[in-house]
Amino acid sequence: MTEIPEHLLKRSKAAKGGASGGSGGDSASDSGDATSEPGNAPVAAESATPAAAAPANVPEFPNLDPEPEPVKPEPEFVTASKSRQRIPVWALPVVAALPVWAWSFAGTMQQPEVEDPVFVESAELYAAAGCAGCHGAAGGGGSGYQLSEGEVLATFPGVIDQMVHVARGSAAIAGETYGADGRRVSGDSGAAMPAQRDALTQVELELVIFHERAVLSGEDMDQPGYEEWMEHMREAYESGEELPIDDEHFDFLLACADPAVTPGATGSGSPDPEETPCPGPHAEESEGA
């Protein structure tokens, strides 16, 4: 325990004193004469001693409390979090079912198609020979034969017979029957058919001819050997293949057809089918698939 200094002691006594009325000294002799006279009152010390002082050597604590951390500023971010608008509570429901619509509306769409080269190049090809300025862009005839509404088929059963007829031209056999329905007459409509032997490829005469009978005169594309015939013209096509109509590729076509629908043809076949066969459908290689 730690000793309260003397003067301390003292002026506390004094002070004690001082609040009592008494003397605040410790002896007689402090306070005067302690045995007056009878009747006379003890006489108050003239001067009272004043209340203690807080001693000067007490040292001062520190203030231990913590000081308080300054408030940091909110973030843009989150003021404008607060401050937007928030989605309506009705609307909830719509929200939620949006996911939903998007995947049954996505059912609905179709997927577009891939234009096969085989129907855009051949219409292509049909106009840029000059086809159409005479047999009409649709096939419904002109100063040339009707070629639509199945009239190139029966004049022309065979597609190799048609190749034939136009690679030569009309000119070729100017005033001759050809056809299977013996209807036509080379010249008879009044106007030549120029021969494209000169001007198509191989692979590109095979275009045209399925323009007119396909798309034109709507033959029968799920025949037997069909889909062969069109999967060749698109492989040829594409690979830049460049056949040319000389004379010994015409005889081939020639030997090719046949000699009651075609005159000059020679009905032989090729002569190595396996390697070169003939152009045009073959319903013997899809009955043998």
Second form
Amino acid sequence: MTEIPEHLLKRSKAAKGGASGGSGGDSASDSGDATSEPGNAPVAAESATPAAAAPANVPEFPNLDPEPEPVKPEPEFVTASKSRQRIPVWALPVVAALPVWAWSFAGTMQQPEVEDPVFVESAELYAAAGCAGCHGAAGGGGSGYQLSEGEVLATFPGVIDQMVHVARGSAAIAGETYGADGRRVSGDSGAAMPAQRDALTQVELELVIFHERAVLSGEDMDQPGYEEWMEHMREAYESGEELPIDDEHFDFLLACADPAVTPGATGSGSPDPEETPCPGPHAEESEGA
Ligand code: HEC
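Starting from the form predicted on its own, produce the coordinates for the form predicted in complex with heme C.
What follows is the whole complex; the chain from before opens it.
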């Protein structure tokens, strides 16, 4: 039920009291509430209340339900407020388009990876560069080693060493030991891993290796530095970077690789870590990020 302003109740009672010859004694309603509601006392225009017309001989019952409420004339500020335009005309199309925007925005939030080149391009490259033909579409192996179920991670704990191996191929290091714990001897499988350095750019090399590790072998993408690596590939791919794996760049990869895993690696690291950090995830990078 709506609150009846104190002053109106009083006025109504006063009017009734006058008509019935005085009901009186109701000073309890004068509990000083008028002062506790300072903002609630619009100066209503003088108006005779309908209650004043009550017949004089009707006994007065306690006023339990003071309704019907007299119709107050609408204060001017209310009228002004009602006629005021809430949304500027120029903004109406914007407001109207909000639900559409929200809907499409929600759509993009639900499928962040569908358009992500780190997933899409890497998978396409794995097939297009022929890797799938020798290692299986899901990495289960074929003429080339199995890459799935953690196999490729066991051979190459570090991404950079896998980059060197795929770029260089196996024939260039025939008979040499490679991989963690001397796991492989190049050529032992009876077939050769074709070098990819002339076929792929640096970012393509990284992408195809990402597919083998993260997608086929389930490498932990939450590990420190991994997200930064993916972001780097995304940016390099989208900016159209085409860094060739020429001799100079290959020497750079060898400098970054681990001599315990990769024949010919120096392990000296990038000559300019600030400008050109070694490719791949870096645990220390994520600490500042
Ligand atoms: C013509 C078949 C063929 C193609 C194409 C091929 N590979 Fe290989 N790959 C091999 C063979 C065979 C080996 C093992 C060679 C050896 O005995 O040293 C190998 C080895 C590897 C290894 C080492 C795995 C380990 O655990 O030792 C990786 C990684 C690899 N390939 C990745 C790739 C990627 C990435 C591509 C695509 C860019 C690719 N391969 C394309 C045949 C192929």
